Every structure is written in structure tokens, then in C-alpha cells.
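One chain comes next, on its own, written as C-alpha cells: the form predicted alone.
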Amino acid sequence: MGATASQLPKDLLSEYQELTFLTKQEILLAHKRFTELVTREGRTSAVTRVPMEKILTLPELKSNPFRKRICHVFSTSELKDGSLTFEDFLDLLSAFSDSATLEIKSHYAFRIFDFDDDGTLDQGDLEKLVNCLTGDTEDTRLTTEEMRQLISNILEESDIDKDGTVNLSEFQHVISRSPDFVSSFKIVL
């Protein structure tokens, strides 16, 4: 642990603690895990960025059906390639931590489910969401009629203003009635 602590200056560690929902130990562990993903050539650049493919090898993300969307939502890369800096990685872990608020968790869940990044969950987003949850294989894929009925039910329940989409406040309203959402929306290193 001494080597990890010396690689992350105390003032930076304190700043990360203030800006995230993570403890000192969680930040140090995140730094250790992130550093293990960095290639030797990547360590020389000013802002180290780990490619999405490497991030997805983490056991905590490997089996998450939304793993690629999670990387894209938290990535600050101008290339929109899902690569993460250490600060992006901390933001991800912070939003998925036990200490994050319902508002933070629901905001990021909404962004993850908004596959086309247009600020609403429309029929296309909901279809991709369902396919991620059920598995998009021949055996698990819903029929066209089952999908239509399910999306219709989701919109009936969630689309308060009846515009055919679910916006962030409508999504947060639905989430607020789901007591297990906060405890299930987490990633622990």
C-alpha cells in the first residue's frame, strides 16, 4: 500500500475524497486497479487514458450488460471511444458507490439507458435496454409483439406527459418508487 499511496499525492487524494462519494481506501484501491490497466507506453503521457477494451476486462464490469455504455457515459474522451482517465474511472466508481445519492444514481442510469444520447428514452432506447437485460440472442430475444407490448407497458407506466418518450424527471419518478434500485446500482472493487 505504501507504493500506491506515494504515487497519489496527499493533496490530490484529499481532493478526490471531497469530490466523490469514495473513501480514502476506495480511492487508493481504484488507483491501484487503474494503474494495473495502464500499458507501459501509456505511463509516459501527461493524462493517462485506458482504452475501453482494457476497462472491460475488470471483473466488476465484465458481466454487466451495459458495460460499453457505462464506459461511454463516463468517458471524457473527445474521440468518444469509451476510454477512461483515472478521474473518469473515479467518477464511474463514485456514481456506483453505496454512498452515492438516489439522484446521482438515477441520473447516470438514465444516461446509460439513453443509447442515442438525445436526452430521452424513446422506443429505440427501450428496445436496446430490454435486449441488454434479456440477452440479444436467438433464444432470449423477445418476439416483435412481446417487445411492442413491453415497451407499451413501460411507456404507459413511465411517460407522464404522454409524449411517447421518458425524460429524466419521469425516469427519476419511476426510480423513486423502486426501493431496491439504489442497492442494485453499484460496482464495488
Second form
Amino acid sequence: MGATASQLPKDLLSEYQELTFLTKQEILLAHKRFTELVTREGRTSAVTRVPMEKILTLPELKSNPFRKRICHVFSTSELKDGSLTFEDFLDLLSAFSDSATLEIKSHYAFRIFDFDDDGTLDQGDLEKLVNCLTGDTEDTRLTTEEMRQLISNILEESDIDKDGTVNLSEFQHVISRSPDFVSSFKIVL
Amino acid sequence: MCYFEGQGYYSTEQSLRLRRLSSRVPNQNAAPHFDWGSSPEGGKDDGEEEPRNLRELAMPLYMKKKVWQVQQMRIPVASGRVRRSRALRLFYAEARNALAMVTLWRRAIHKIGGHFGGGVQSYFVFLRFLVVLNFLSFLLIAGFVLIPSIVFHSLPFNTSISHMPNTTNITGLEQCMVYDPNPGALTVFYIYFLDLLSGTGFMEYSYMFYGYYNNTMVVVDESFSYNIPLAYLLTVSFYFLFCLFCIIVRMGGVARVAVATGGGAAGGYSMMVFTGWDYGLQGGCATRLKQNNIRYQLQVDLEEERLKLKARSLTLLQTVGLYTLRGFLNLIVIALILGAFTAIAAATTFSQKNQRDGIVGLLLEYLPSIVITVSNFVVPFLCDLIAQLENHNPSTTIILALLRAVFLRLVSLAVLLYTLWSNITCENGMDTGCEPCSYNYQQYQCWETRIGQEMYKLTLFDFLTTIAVLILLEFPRRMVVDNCSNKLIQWVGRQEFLVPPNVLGLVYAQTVVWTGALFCPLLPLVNTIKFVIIFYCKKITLFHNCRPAVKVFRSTSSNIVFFLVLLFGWILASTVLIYSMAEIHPSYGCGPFRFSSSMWSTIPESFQNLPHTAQDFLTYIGSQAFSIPLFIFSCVLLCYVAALASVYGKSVALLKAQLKLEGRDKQFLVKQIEELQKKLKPKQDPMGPMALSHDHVQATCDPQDSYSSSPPLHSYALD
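Can you now output the form predicted together with its partner chain? The one shown was the form predicted alone.
To see the whole picture, the full complex is given below, headed by that same chain.
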């Protein structure tokens, strides 16, 4: 498959370099990895979509508890099936790259944590988020009492306007005070 | 100038609109946030920033591509400035890339972070920092002391090598000048090995140690002369300042981050939940472990909170009982630590008094090192047992254990040095051998070399114990745990990689090197090699023998602690340096300072040889006329910075208040709208009242919110 699709036109490459935080090598590597995912007959172009199940076989994403959310957030598919084009894939890697800014990272983190896509983190979102963090099986979940205490603590700390949900600016306020975030919100191929 | 609506942050109105969009548009990602209708001048204004801005926009790539194409059309011929700035940016990108390629152990550290998380990674980053620091120090010493010394040793003697003028009257001190480091001519092979371990024999009189360096000043011609004692002293002093500078710079970076986060204490839960996940983790095992870590930490913190509530409800009697218990246990801990110190002092004195040959001699030589290492194994272990009785909350327990261990480690080194010192200067009152030479010349013909050897032995022994623990303890433990299904053994499990004790080991090793650097100039090189080997050993043991720790060490707050401890070690070492430079008489028999009354006196002597203008200048810098204005100036600067900090703090508070106010406005409006709705629309659509009311809220809220944010809301037409 490599012979047909491994070449990225030079002007496109420089365009991608302009528009993402990735370096040339990273884009080329991403292209290589992406073409490996595409089925044999499909040629990689800007419109080739790789279904979410295939994307999730990448070892970098395979065990991430947020893998499905990540795909959904970066997918531009009309069907909302989480499938990614190569450009979506680059978007993903750019947001998770070393040199992406805190704003970009926190923006996408917020979208990932916003499970119901309603623009704020409410109690349900927080509960799902905590379950993702602790592992979502019977014996790894927090008890109901602990969960209640935790969510009320989180809202107590970060819900500045006291409307019962955490919105993006409040979220970014928390993130901006966490120095580890930029280094941990990182996926490198 | 607002070119894009939605640069960087979504402001409130955007997030609200997003909420509305999601209920209507099937795919919110496609929601265009770009204002196509802005004026072309705007485009030109922002022209140079655009590509960067585009990159920082949170929108899908295909959108960005279109915007970019439009921009390219608007600026048909890129002006020279734009092109130059682009070329510059590309150059920076390439340079950063190249720099990343040469960074030491980049892949390895990345992999470690991926498997074991940030805390363990920070240990390896710290180790890398120390390796680089030691290597640079070695280059410094090699460039100014070692290479000149080698060159002058091998120089044909027709260039004038003048010995330093004797400043002290040495008549009657001939007995002090006896120094014969190489007694035996032929030695058995295994003696070489023993010498290598203890720094004696062939090692003693070599470039390794202080005693070998000459007190010569080489004058090649009128314009060039090289004074080795001066170079030696200045290099070592500069080495200390250089290390301090590196630590401060690194610590400044870390501290800035920690201060910006407000100490990290407030907002602990949100921080943990929002930023706790490490997206770089790969593999199911690492993920599960991280999940366990987070769950454990959350549970511990919640538990801690409950405990605090309980502690507040304790009766007076119970509180008094608890504090009495803690006081008593602290007394035991202090007694243990003092006992360790006494043992170290006794062992040092004993091993200095009894010099023998062969294996027994080697054991005697290593006695202080062994005692220090053993006490550093045993006492913290006992302290941990005691800490379980103390009933502190978990985070306090960790900090307390770390503080005790730091205290023990560094002060035991100080005790060793103090004991050596009092032996050298005959302050222990037993010897009367100090009379003519002002140091104990019978026992220490060249005391500087002896201290250098002592530090060399400590370094080597520390290294050997690390390797031995790896081979004899960690590896067998893993073998047993992996191959034995006994329940008890499985419960014990593989060992954890605990970050604090490991970091403490590094700091201790570095402190030893600093202490010995004056007396053993090649110690930084030895330490570089040692740390490189330790890096690989620790990496191997991490991947093969360890499971990640259940308790998480927060990498940011811990980084500061690492550097603070390192700074403490540096202070200890520089105290030793200053004391030995200013107070003790240098040996008569060896070294570059053999005829000076103290090492420091070389500086005033060479000061006399400087040209007059330089002398005047330096005198002026040292005078009150210079220092008082400098002091006043730094006070003013400090006041300015303090004022700036308080202003920033106020503005943060103001912004918070503003955010709160906006939230209240929003709630107020929501209430009003609900009332209006009740009046106007008694009938509701079957989707439920909330969806509709939300839409109305947005419509009314948006203008309300817009006063707070400058961008005019161009793009509403698109909705």
C-alpha cells in the first residue's frame, strides 16, 4: 500500500505545517501511520474516512479511556460516527502535540469531557468523566456517596458563577493553574 | 481589531451559542466560527500573525485551509517582510527540531513517562539535569586546571616556570613538608584493585587529587602567564557559582509554575479530575495502573477530608493524648537520628586512627561509608514504622518522612566532615601534633587529598550499593514474585519505584561531589559516569523489576522539593568549601597552595599584581560607595516587583468577581424569561420546556454578555 499513498504533495505538506503545530517529520509519520490504517484499495486523499474502530486500533489510543470521545470531537463526519479523515487526524495530533498552546489544549479537553455536547460540564458529564478516570467497572467505580462528595467538591471549587455547571471559561481557569496539564495532554506517535 | 470571532477562548456568549447550536445543527464541529465578511484592511493588519493565529484556532483543518487560501488570495504577492518572517519561523521550527534530536535520552524519558507517569519521569529528568551539570562542570575544570597542568607538566623546562614566592617563613617547618605518597615500588595486582577502590597508591599521586597539582606560575613571555593556584581556586569557586546558577534557573522555572498555580492546594479535586489523566500512556496495564492511582488518590483525599472533620470533633482530652503521643514519638525519632550521628562520628575517628593494608584496611577505609549507608537504610525504615503510629494524614506523612530522610542524609555527611575536620585541626584535644604546622601533620601529610579520598570513597560506595541492591535485592525479588504463587509473596509483590528516596539518593551523591570538588578535581567526571550508569540501571530495574507506586507523587510540587533539597546540599558543600579555603592551613607538602597561609591568600597576592586601574576598579566595587547604592537600588526593585505582584493579585480577584457577577446576571435573566414565558406561552411543544427556554435565554443573554467582551458579534448572521 505504501507505494501508492505514502507520498504527500510538497505544497500540501507545507500547508499542513502552516496550519498545525506539527513538524514536517511528524506530519510524514502521521501520514504513514494513517495510510497503514486505510484499507488496501482505498487511496488516501482529503476525503478518505477511516472508521472509528480502525482509528482505535492505534496503540497510542487503544487503551485511552477517552478514545471514543477524542474521535467524536475531532471527527468532521456528518454522521457523527467518529470517523476521521487524514486532516481530522492531523487536527487531533496537532492539538495533542508538544507545541500546541494551552488554549487549544484546554479547549479540546473541554470538548472531550463534555460528554453530551451541550457546551457545559454538568453533573452527568462530571460523573462520566470520573468513571473514565477511575475505570468504569463495578469494582473500580467510586461509591455513590464518594461520587456525590467529589462532584460537590469539584463544583464548589471551580463553578465560580454558581450555576451548577462548569463552563469553558471556568474550566480554563482551573486548567491555567495546573502546570502539568500541557505535558500530560499529549499524544505523540 | 477582531478578525476572527472566537480566537482562542470561547467567551461566554460563544459557549452559550454552542449550546444552542448543538440542539439544532447535527454536527457542531462544522459550525463556522469564521467571519468572512470582515474588511480586507483587517486582513492586512494581521497579515504577519495570521498563520500562527490560524494554527491556534480551534476549528477543523479543512476550515482552516479555506481561510488560509482566502488569506493567500488577499495577499497576492507576499511582501519581503512576510516572507522573511516565515522563513525565520521555519528556521526556528527546524532548530527546535534539531535541538530535540540531540537532547539526551529524549526517547527513553518519553517512554518512561508513557509507562510510569509524570512522577517517575520527573526523577529521570532530574537525573539528566545532574548528568549535564556534572559534565559541564568537568569541562570547566578540565579547561582551566587539568589541561594547563598536563601541558605544563610535559613542557620543556626552558620556558620560565617560576615557583610561587614563599610568603611564609618555612624555617623550622621542614618536618611539615614530608609527603611521600608512593612508598611501594612493585605491587601485586590485587593491590591495584584495592587502590582503585580507596583512591590510594597509584591513584593518590595523580591528577585525580589535590596533592598532585603544582604551585607553579608559568610565564611564557611578557604577555602571557598562567598561575595554577589562582586558576585552581577561581575555577572551583566559579564551579560552585555555576551550579548555584543552574539550580536557581531550573528552580525559578519550576517555582514560577507552582506560584502561578497558587500552591496547588486550592482546587485540588477539580485539578485532579480535569488534568489528572496522562494521555501519553500506552498499553492496557499502564492505563489500569493510572486509573488505580487516580482512584486511590481521590479516595485518600476524600478520606482525609472526612478525617479532618473528625479531628475537629475530638475532645480536649483526646487531642492532648494525641499530641503527647506525637511528641514522644518525635523524641524517639530524634534519639534514633542522634544515635546514627554518633555512630558515624565514632566510625570516622576509628577508621582514621587505624590504617592497615589489605582487605582489612579496605574495610576500615570504607567503614564511614558503610555506617552512613546502613544508617540511611535502617533509620528511615524505623521512622516509617513510627510514622504509622503518629496518625497524621497521608500527605503530611509523606512530607514528614521526606524531611526526616533529608535531614539524616545531609547531616550525616556534615557529621563525617566535622569529625574529619576536628581530627585535622586537633580540636578533639587528644593530639598535640598540630604545634608547628597548624594541622595534624603526623596523621595527615596531605589532608586535602585525604578528604578528597574520603569523598571519592563515598561516591564509589554509593554507586556500588546501588548496583548491589539492583542485582542482589531487586532482581531476585522479581524472580521470586513472578515464579511463585504463594499468597504472601504475591501480596508483597514487586517493589515499587518510590520517587522521593531515589531523588534523595541523587541529591546526596551530588552533595558529596560538591564537597569533594575542591580536593578531588576529577570527581565531577567520576560522578558523570556514575550517573550515566545509574540512569541505565534504574531504567532497567524500572521496566523489569518494578511496578509503579500506588501513591502518586505530584510532579510539580515535588520538583520544587527536589530543587530545594539540592539547594540545601549546595549550601552545606559551600560551607565546607569556604571553611577549608579560609580557615585551615593548607598542607606544606603538597598541592598548589603549599606555601600560602590559607588558600584564600592567593587572591590578595595576585590582586597586588594587577594593573592599577583594575585594582582601583575592584576596590571601588568592594567599597561602601558602591554597595550602598546597589543595596538601595535592589530594595527599590524589590518594592516594584512586590507592588506588581499585588496588582496582579487584585486584578485576578476583580476578574473573578466579574465572572461571578455575569453568572448572577444570567440567572436573573433566566428567571425573568421563565416568568415571561409563563405569561406569554401557556402551551409548550412536546419536546419539553427546557429546550425552548434555553433558546430564548441565549437570545436574550447574548447582548447582555456582549458588554464584557470586546468583539462585535459579526457572525450571528450565520446562525
